[in-house]
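In structure tokens, one chain follows: the form predicted on its own.
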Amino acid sequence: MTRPDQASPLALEMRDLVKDFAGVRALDHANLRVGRGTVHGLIGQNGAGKSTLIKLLAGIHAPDAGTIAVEGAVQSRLTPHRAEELGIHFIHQDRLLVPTFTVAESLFLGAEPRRFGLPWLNGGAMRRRAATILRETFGVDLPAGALVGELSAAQQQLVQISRALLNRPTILVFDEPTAALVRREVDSLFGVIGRLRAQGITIVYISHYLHEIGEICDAVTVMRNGADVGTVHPRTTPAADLVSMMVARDIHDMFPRRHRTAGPPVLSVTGLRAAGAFENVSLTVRRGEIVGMTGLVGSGAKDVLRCLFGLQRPDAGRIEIEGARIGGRSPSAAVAGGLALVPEDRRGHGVALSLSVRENTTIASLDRFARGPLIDRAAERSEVDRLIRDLAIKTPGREAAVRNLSGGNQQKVVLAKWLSRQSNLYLLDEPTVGVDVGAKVEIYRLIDELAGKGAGILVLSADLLELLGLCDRILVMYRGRIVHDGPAAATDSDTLLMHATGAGAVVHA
């Protein structure tokens, strides 16, 4: 049988690639072949050697041993110029964009319109031009003379591929293309992608999201610990098989087998309502239950979630942990009252980049180390060396910046810093978007442990799936009410999202 990546000729062929780091093997003799006019994807954990293998494609980073060859010629210094100059371009998941320029700055940054063939700027023209490049391709009206810095994260992605179509590129690499969008721009950026690929254009697709690979690539390869382990049909070959391939492991292992029995309510929420969002929205959390909450975007769900965090003020209903009603309704109060909240943006809201593990750690609970005036820095690395051993975190060591790590360890950093805390309530927010594999089925573990010791825990997440595996119960939201509260076990994927869409009746909690 033919192999997907010999179906046509070759636009890109990386071959026997070896990379090594301070002794440390990023790459080992990995190998990628790209059908030319093909959708790619390439998949697997952090760490598994894909950025590396970006990066060297990119020309940041030179091989230590096998060739890359572009349309069959080979590359014998590939730079970053000489990439562009091949007609390589690349749509990182970190927006690469000025936040002080505007929108027609950005698209058109370093080719920007002249005036008569004079130095001037013809800035009207490059706004009308920017304005007209986003309608055409996403269908979407974004003034163009709006900072960058003051749009949404999906709106910043949405100028940044626009930017690389500009280049009229032969091989465009998308890293994580959809982390920020919903689905509507998910569909525009496919419909987008589809066009690309009619035109001849190559496209290598780098995403976590499994349905995503099977939705839109040709062909897939999967990568662990620094090799490729095989190319395959992504439309026929089962998402199971493709996370064996990634993790060596059998996709039944991704979710703890649980055998909890739940206590009393640590979180009750009677009448909440906030105008616009959601109304009367009453909800039970029990120590040692995982209850999930699921919505459309504008459901209310994500809006919930803030109110309970005291991000966001409700106008009318009552919040009660362990039968306290919290005073304040703030951050500082939530905290107090034993709330603990990882945001879905880790980056943005749940760490400090530029500080250490250990400063991240223990930010939320100084308090506990607090000897007088002083704090003791023993027991304070003691907690910290214990959280990196007990959650798996990968990192050179507790005083490493956290801006160094893999998104899966971020993101594990934020949860040490509520473990450190010791909450009785953990509110997550989308806890495994934009992590690997490998990363999720730790973090389901942490979330089942968690529980397993007690807290309670309430998971907002869009992966229905990952619901379904977690949770004991499931809350469905639709247009700022609860339409469905059941248990896990007793529902499937096709029901949530009947309730979700509005098509299924409602039931009170």
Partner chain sequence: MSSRYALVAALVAVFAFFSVATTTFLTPGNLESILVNNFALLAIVSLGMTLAIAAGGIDLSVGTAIDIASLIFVSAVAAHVAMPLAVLGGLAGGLLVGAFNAGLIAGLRITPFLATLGTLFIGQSVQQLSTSGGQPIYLITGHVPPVFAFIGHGTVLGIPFAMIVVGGCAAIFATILGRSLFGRRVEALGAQPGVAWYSGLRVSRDTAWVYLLGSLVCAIAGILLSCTVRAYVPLSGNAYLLNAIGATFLGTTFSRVGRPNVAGTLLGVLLLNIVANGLLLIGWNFYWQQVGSGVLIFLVLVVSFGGGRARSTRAA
Second form
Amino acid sequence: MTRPDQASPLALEMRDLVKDFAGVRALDHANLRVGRGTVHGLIGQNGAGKSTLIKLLAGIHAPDAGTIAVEGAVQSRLTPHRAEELGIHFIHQDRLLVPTFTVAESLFLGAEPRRFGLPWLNGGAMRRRAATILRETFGVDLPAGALVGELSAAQQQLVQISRALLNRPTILVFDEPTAALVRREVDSLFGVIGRLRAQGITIVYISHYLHEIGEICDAVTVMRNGADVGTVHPRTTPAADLVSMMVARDIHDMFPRRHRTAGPPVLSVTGLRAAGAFENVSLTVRRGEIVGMTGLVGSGAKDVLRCLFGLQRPDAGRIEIEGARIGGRSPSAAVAGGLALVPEDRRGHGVALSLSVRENTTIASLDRFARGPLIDRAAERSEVDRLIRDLAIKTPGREAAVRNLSGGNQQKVVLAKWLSRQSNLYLLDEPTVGVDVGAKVEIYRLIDELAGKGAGILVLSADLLELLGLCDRILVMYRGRIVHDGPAAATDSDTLLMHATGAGAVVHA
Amino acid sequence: MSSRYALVAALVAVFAFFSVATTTFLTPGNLESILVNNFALLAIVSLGMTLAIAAGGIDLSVGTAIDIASLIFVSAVAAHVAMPLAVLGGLAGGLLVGAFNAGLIAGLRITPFLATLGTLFIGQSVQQLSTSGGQPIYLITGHVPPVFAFIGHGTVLGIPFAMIVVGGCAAIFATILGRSLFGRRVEALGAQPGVAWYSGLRVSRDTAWVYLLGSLVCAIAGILLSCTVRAYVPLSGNAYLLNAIGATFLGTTFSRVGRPNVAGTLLGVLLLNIVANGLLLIGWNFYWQQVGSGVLIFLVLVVSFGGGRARSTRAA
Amino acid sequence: MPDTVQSHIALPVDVAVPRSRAADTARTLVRAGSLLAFVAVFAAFAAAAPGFLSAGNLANVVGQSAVIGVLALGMTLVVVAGGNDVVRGGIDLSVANNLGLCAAVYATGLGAGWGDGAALAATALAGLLVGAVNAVSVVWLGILPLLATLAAMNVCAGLELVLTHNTVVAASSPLLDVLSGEYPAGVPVLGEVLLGVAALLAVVLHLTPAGLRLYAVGGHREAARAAGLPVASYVAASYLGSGLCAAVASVLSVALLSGSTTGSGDMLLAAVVTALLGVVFSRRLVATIPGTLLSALFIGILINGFQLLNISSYWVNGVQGVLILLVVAATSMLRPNAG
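Structure of the form predicted together with its partner chain, please, following the form predicted on its own?
Time for the whole complex; same chain goes first.
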């Protein structure tokens, strides 16, 4: 490991930053030193503190301790407005664009070209300049008159990036910009980044993808558990070293592994097909078994989960729970059949933020507390109290609105909802997204306990380490088919990735 | 939260004020008149509105259900149909409106505001076409059955019949919303429809029931109204729409968590009625009285939303 | 070296899948379909009703649509700035009663011997004041637009009654003579005012940066904020604009009826429907000024055609109701998703 050359003057220096959220330490003396005119990578697992660090830089949160210096000047009170004045711009993952606007309008909103300096929109100039910018920066012919709502995620991302470039930034922070891009678009993005560096713009580049870091970064800072664990030169540092820096040796301690014996099948799927999404999917989940499933978006893994829970209508195939066929017609039929879903969009589908912990917990199992058409409130209260205790949900009380709970505890409420229902099969869709490390460990423990008590569990996750640590068996989908199905103990992330990206198909052919 | 009691405080304040400011306000005759002539119908209609708003929707067609029920009921009575049948016919007519809404909202997934707005417009045409442009149907005093007078103005053990109906409906709705499985599902639906759907609730069925129940109470109100005025007056139900919305939202301030609730709605209706009556008694004419109640609603909203806003910014 | 780097920790989250053009086509069909329906209704009346196509009759339709049209244009501003969600988004329930109040102010002002100038100024002030109250309650007090404007509506209704004592206040003035006349002969001035107001608002809303930003505020509030726009001011301005439109419409109404009139509140739902129906005439399925104008004229043509064909005007409401349901059912399926 060689230290990258730090001789160039620093555009950004973040020193000894500490930030606590509700008693949880998100940043623990983190440092980031970015040389002017360099492309600086920032990597780390979910929950390592990358996004908190970036939010401090954006002025969204203030640090509890530590300093941030931009071009050598310490910024004691950084606000979003001040950050913008300093020329710091962000390209976020979530796209802040008006769906009913054209591409040109989206690019120039707030700085529209005018006619003769009058408050008179110059629509023609706007369209022409937009087309030019898109062609020159990305080499794409995105029609400037197309509506944003009709664009693909990748195209919307391009619009967002172009918009930031119009502001002539001095420091540009990319927060996983390629998550939604295909290879050709990634290449043109890297071309843009190269040109921006040549113009002297400093770039902070956050990514999950190590090969991207190696391709474009001059230096990379690795974060773990809220602190920086090292800044290295990506081109001379083997990827394996980066990985071991990111993943503390104790990563395996995050996953409880109790000895379990798988029982009879609780879920068996045969020949399931949804046109355009996946073909001939057959799988089994047994009692006491944790099965992982993964695949790129578009692989069909998500669609399988949606079909199982009745959110999407399959065209053919059988879904059986405990030997009884369920229709796959609606979530209510799936739930009646003993299925539970912990959805990825927690706030839209998992918990109702304005309802209390009690109301959220029993919403799927009200029939259990029925006394005629009414609710037996004493029984409800005692069940909710029991679940709060069992799951160690941190809440001011059972009547507190779920809005007031942390992401991890909200996720526990979703689990409690299905535990109260005493479901047989749990479908977990990205169960630890947006959850801090501490809560993650607890959620892993709960999942393990559930399986220990005989429930079947199917986890859909893009986090391969999570799957490897948590699951007994892992399925990989690629282009609508299951291309790998094997015990977790007999595989590793390289193999899984190979299958997920289609490289494994050659081996099997 | 102090804002929770803004509604009660306002109610106590106006009650006390009018009791002192006028000699006529605090008389049994006047109080009964407030309850029977003003409170009863609006209260019943507002119950249905409370349920719809609790479910995250709204019902702009309450007037249509009132009118259609009244139209069928009065036409039946005028045609010498037996009273129970006439009542059933009226209720069925109201339910028809609810079923139409339910089909649009639960079936075709049209947003409640626009669906019920469409129903309202169609209902206006139906009434105009069936009454040659809005001719009222009057029932001649000698030709109505005696039970008519009882429904309109009778008492049981000294309690006006209309108030018994209000009490019954309110008790049922309060139980539905506060205690029942269905009510809990409705709350979930209103709080976050996506969660209700992903929790396996049968969202369409519950939504349909919300609008059916709402139209049923409106039909009851329509029949009461017909008995009181001994007539069907086309398009008279719309008068209750905006007050019912206002009362329901005033009522949400009474809930600790800011949700629509039956007790709060009734308090809201009472506040609107007392202010209207009291202002009249202290010599404000009908016109200023309108201004007065508008301003009052506004003030209660300011107090409660002001509190709500402060709460949410603190939480953020 | 980069080629050997294979150890990803996580999988890519998304791969770009180009969206089908089907939605785009369907949207075009809806728009073309509604324009076609407009033309078809027009053609049917032209064929069946003698005199429908005469210049005088058509000019009359425009003139008779003036009051509701201007009112709906004001509503359009609020809908644009508030977004399409009717309950949480922008709506101004006070427009119709604001019109009633303004008409009362204008008529009583003239009756008290004020000149046109003073009476007009007072009317505009009244309309703007109501708009300002709405703006303050929605933007700064954070009251739901539906409720805030509902309260304002009640106050307006009361104040109107206070001024008019629930009677028709007759009014006449040189301005009213001009407005209720025809210039040039056969063309109602009221109709010209409607077209003028629509043209003015169309320029502001569709040809200036401010208009574009108003759409951004309504379309995606967070995006507008991220673009540094003063969101609150834009929303407030939309309510002021709506109040001013109500004032203008009130003067037209006084001209049409030769005085203030009771029952202006009945126009509220018609104004809401007109503004919402207009959505189908825009490519993006949003409220626009030309769309609202077209939909006001469409309803005017329906009423007029029914009259000429001796079809009961009682059908008009029902047809409007069915139309709004059709429009909503069609657009809700086709609206582009949020980015």
